[in-house]
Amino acid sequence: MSQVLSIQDLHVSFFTRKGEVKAVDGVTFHVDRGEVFGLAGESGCGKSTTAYAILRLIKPPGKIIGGRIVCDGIDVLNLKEEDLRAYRWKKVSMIFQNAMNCLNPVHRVSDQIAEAIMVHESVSKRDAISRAKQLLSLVGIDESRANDYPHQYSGGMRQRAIIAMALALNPVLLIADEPTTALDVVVARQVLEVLWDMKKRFGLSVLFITHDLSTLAEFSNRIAVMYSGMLVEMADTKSLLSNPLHPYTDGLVKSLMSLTRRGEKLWSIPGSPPDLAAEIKGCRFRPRCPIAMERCFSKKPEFIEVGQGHYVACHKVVS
C-alpha cells in the first residue's frame, strides 16, 4: 500500500527563555493511503506540534530544526514559501481544535467556504458559492442554511461547516486536531459519522489526533501512541488495545471506562509528564512507570519493532 504522508526522524523546538522545549523529539511515523492513522497521547505530548510541522505551521520561538515530512511525494520542509498555500489546501487540510472559532462571525458561512475555493482556483464567486453550499448538503447541512451566519449554527453544525471547509479543494489528506473537543456526546458522535462517512465517500486519508483511545478503536487502522514529544508504542488498532505493550500505553487503555468492569475502580496514570524544558535522562515515562528499572535512569529507550507492523520503546519490552 502506498504511503500518503511519511513523517522521518522529525524534531521540532521551542526557544524560550527557560531553554530549548524539544516539542518533538525524533518521530517517525507514516500515513498509508486511504488509511485512519489515530496519534493519541495526553494534552502537551506534542500530537498538535507534528500536525503543525506537517502544515509548515510552526510560528518563533518554534522551529522545526530535523527530520523529513513527505506527503504524497511532495517534500514539505523543501518547499518555497509561495508554494505552500496550495500544498495546505490542496495537498493538506486541518480541522483546528476549538474549529468553531475559526468562522469569521460578521461572514455568511456559505461566502467563507467559497472564498477558500476561490483563492486557489480560477472559479466566479456564483460556482464557488454552488460548490460550497453542495459541501454543506454532503455534511448534512441544508443548503437553505447556507447564507447563515455561524452565531446560528449549532455547535455540531459550525464543525461540519469546519468539515465542509476543509473538503473543499478535495486534500489528500485530512488532519482532524481534537475535532469533537467541547461537543457533547450525542454531537460528537455525529461529527465522528460525517467524517467517516467523507473518508469513505472521498477516499481520504486522515491523521486523527486525539487524547481519547476509545473514539480511535471504533475509527482508526493503526494507532501511535505519544508521550512528553516522542512515540512509545505504534501498532495496528486491534494489536495495541489487545495487548498494549507499553506501561504508558498499558495505562491509558486501563483507563477506558467500561460497562463490563462494574463496581472496579478507575484507573488513573499517578504524577504528570515531565518538563520538556528540563534535562531528561533515561526514559521519559520513569517517573511514572511501575516497572521502571535501573537502565531505564540513565539509557533512553529506542523505538524498535518488536512485532509485525508492533513498535515499542521500552527497555522492559526489548531487553
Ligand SMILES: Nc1ncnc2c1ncn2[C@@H]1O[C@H](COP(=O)(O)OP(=O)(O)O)[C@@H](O)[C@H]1O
Given for the second form:
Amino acid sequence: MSQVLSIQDLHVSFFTRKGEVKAVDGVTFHVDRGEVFGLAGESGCGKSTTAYAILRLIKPPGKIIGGRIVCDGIDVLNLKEEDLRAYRWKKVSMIFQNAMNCLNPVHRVSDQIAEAIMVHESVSKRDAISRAKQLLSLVGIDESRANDYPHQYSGGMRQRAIIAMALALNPVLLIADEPTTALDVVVARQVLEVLWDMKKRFGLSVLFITHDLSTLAEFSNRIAVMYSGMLVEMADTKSLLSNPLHPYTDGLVKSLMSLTRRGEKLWSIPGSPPDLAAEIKGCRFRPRCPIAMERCFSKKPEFIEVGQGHYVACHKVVS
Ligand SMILES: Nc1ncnc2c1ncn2[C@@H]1O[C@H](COP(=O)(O)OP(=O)(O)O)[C@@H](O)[C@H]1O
Ligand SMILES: [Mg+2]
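Now that we've seen the form predicted on its own, could you pull up the form predicted together with this ligand?
What follows is the whole complex; the chain from before opens it.
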C-alpha cells in the first residue's frame, strides 16, 4: 500500500525563557493512502505541533530542528516558500483545533467557502458558490441555509461547514485536529459520521488527532499514542485496544473501558504529564509508570517493532 505521508525522526522545539521545550522529540510514522490514522495522547504532548510541522506552520519561538516529512511525493521541509500555499490546500488541508469558532462572522458561509476555492483556482464566483453549496449539501447542510452567517448555525453545523471548506480543493490528506472536542456527544457523533462519509466519498486519507482514544476506536485503521513529544506505541486499532503493551496505553485503554454510561471516568492515570522543558533521564513516562525498573531511570527505550506493525517504546516489553 502506498504512503500518503511519511514522517521520519521529526524534532520540533520551542525556545522559551524556560529553555528548549522539545514538543516533538523524534517522531516517526506514516499514513497509508486511504486510511484513517489516529494520533492520540493527553493535552500538551505535541500532537498539534506535529500537525503544524506537516503544514510548515511552526512559528517562532518554535522551530523544526530536524527530520523528514514527505507528503504525496513532496519533500515538505525543503519546499520553497512560494510553493507552500498550494501545498497547504491542495495536498493537505487541516481542520484546526477550535476551527468552528474561526469562521468569519461578517461573511456568509457559502461565500467563505467560495472565496477559498477562488483564491486557489481560476473559477468564476458563480461556479465557486455553486461548488460551495454542493459541498455544504454533502456535509448535510441544506441549500436554504448555505447563505446564512456563521452565528445562525449551531456548533455542529459550523463544524460541518469547516469540513466542507477543508475538502473544497480536493486534498489528498486531511488533518483533523480534535474536530469534535468542542461538541456534545450526540453532535460529535454526527460530525464524525459526516467525516467518515466524506472520507469514503473522496477517497481521503485522514490524520485524526484527539486526546480521546474512544473517538478512534471505531473510525481509525491504526493508532499511534504520543507521550511527552514521543510515540510510545503504534499498532492497528484492534491490536492497540485489545493488547496494549505500553503501560501508558494500558492506562488509556483502562480508563476508556471504565467509562460509565453517564460518561464519568472511573479510572485515570495517576500523576500529570511531564514538563517538556525538564530533562528526564531514561524513559519519560517513568515518573508515572507503575512497572518502572532500574533501566528505565538511565536508558531511553527505543521505539521497536514487536509484532507485525506493532511498535512500542518500553524496556519492560522488549527486554
Ligand atoms: N507557541 C508556543 N510557545 C511555547 N511553547 C509551545 C507553543 N506551542 C506549544 N508549545 C509547547 O509544546 C507542547 C505541545 O503542544 P501541542 O502540540 O499544542 O500539544 P497537544 O496538541 O498535544 O495538546 C506544549 O506542552 C507546550 O509546552
Ligand atoms: Mg492540540
